[in-house]
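Listed next as structure tokens is one chain, alone, in the form predicted alone.
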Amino acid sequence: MKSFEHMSPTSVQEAVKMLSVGNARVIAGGTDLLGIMKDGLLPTDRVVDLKAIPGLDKIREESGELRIGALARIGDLASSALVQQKAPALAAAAFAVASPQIRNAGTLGGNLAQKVRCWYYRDADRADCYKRNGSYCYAIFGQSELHALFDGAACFAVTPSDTAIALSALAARIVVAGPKGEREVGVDDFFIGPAVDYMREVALAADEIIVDVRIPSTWSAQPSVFLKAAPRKAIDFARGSVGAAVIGSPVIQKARISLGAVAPTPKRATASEAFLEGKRLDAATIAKAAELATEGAKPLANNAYKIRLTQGLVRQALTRLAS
């Protein structure tokens, strides 16, 4: 691995001034920053820690409102009865990461952060990758069974964070701090796809940090659901996930449903959630919403099966929202 400079702030603002010199990346469990720093895929020459920032791994409501700091590890969310209580779908999210290692290390603003899986673009002998400032994007002609059905542009890969499509479907804002100070982003925005710029996936800037996570009382305490659907439930990423909430029980006034694992940001299956305002969660609405899910989806060579594993996700979240 290259060296580089290890810096330990102890306040948000002493980080972000340390962010805007050079290379600088922020760290905090480490868990894909020291991977990709070790395979070369981003020049690194600062590595700013967080975890001496007091406080930004608090778990806590305020104003009805459910707050998350982005330090707060994911094991910490998956087992936290207040995060179970107002915001199951991402306690459930939080679960379905990776290992107990990997959950007892990375934090919420890691996972958010985290950069795409896509195995060309972590492939050292792929330097013409689109993701690696490249022109070429190795999906389209080669194996795709893992990449995106909507949204792909010059470049085919998906989301890899299971907390961002709990919080999709949550309607969370995400709080980032930077060099004017803080700014909400809803989290629909903070991912960016392909189609605005495939060299990056989230809207921070390099001198910006994520410092909390924001689920609003409209949406806290909801009935919501995550599911996700991988061949080993503790290593490999999603083939497909979807999150899911409502309000109004039993007629539907309003829904939220966010996919994954299908698109290069959560997707928001904004057809379903039309189709469902009105109405009661019954067998037929609940097959017609899941078939409008996969509406518009373009599969590469290798990857249909998403369309159908899709659907069977949608049916069974809305299923146990029904319940």
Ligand SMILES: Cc1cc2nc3c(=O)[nH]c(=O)nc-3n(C[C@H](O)[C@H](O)[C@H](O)COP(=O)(O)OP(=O)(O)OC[C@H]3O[C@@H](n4cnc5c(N)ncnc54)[C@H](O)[C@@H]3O)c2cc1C
Contents of the next structure:
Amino acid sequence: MKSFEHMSPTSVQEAVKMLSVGNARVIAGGTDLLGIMKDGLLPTDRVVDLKAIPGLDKIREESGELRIGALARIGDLASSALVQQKAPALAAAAFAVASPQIRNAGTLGGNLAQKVRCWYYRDADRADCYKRNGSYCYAIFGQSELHALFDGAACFAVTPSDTAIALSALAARIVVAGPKGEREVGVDDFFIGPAVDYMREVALAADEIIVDVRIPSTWSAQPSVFLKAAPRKAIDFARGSVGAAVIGSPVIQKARISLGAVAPTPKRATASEAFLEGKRLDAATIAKAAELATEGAKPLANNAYKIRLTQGLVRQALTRLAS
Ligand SMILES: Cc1cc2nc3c(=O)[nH]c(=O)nc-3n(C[C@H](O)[C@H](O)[C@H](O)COP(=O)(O)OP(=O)(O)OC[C@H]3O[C@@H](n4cnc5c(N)ncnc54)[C@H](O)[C@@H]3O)c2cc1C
Ligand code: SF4
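Which structure goes with the form predicted together with the ligand, now that we have seen the form predicted alone?
In what comes next, the whole complex appears, and the chain from above leads the way.
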């Protein structure tokens, strides 16, 4: 690995200043960044380690919201009684991440900001992929089993984060700190697709840090679920996933459904959400909402299986919410 400088700020402001220099990157648990650096995927001269900043790992209820610091470990989210009670979809998504070792080191901020897992991007020999500043997408004519059904442009890599899908269903907001102070961004705007910028997955400037994730009381008090399909129970990234939350019983007033592993960002199933409003979750309604979830999908050569997989996950998720 190329040598780099390691900085250990003790405040967010100090960290932001350290990030303004050259190829500096935030490091939290290091479970993604260190692999990226070893493989030379992102030039890095300096890592700014957030772990010495006090208070960034707190999970608490404040102003009626569930608030989670960016340094909260994924394992702590999965086992937190507060998260299980207020945001069951997020606790389930955290539990579905990787393995106990990675959940014990990896943090919520890192899970949201991790780079894509496209097998071409991560292959040292494919330096000319668009996402590595090149001029080619291997997935378009290559092996596309893991790639996007929706919203692919130059790049078809899907968002790898399980927690992002649950947070999208829960209408979370991300608090970001930068040189001008803090700003809040809705989770669906935090993830950016390749049509906006295929080099970045999230709306973070180089000198910005995720400090907090907030789930509003409107959604945190409601039933929610997260389901994931992957070849193995541990270590595997999702081939499909769904986060779903509803307000109203037995008649649905509002629903939020977010799909994972089918788009470069969490993909809201807006046609299903609109269809569910004012309806009871009976078998016919659930079946129709599941079918609508993949409306507009445009499969590549090898990923059409994700359509039925995703519909099945939505059906299961809504069936659970109905019971
Ligand atoms: C074998 C394996 C299996 C995996 N399986 C899954 C899975 O099934 N589901 C899943 O969701 N994930 C999975 N992951 C990804 C894993 O969850 C992430 O590596 C982890 O969540 C990253 O957290 P971290 O704290 O270690 O981040 P780091 O590695 O420290 O950072 C990751 C990225 O986020 C940035 N970053 C970190 N914190 C912040 C912050 N506060 N503000 C701004 N930027 C920040 C870093 O600069 C870096 O670019 C897997 C990883 C591995 C290695
Ligand atoms: S899908 Fe994206 S990351 Fe993968 S080869 Fe194409 S441009 Fe590169």
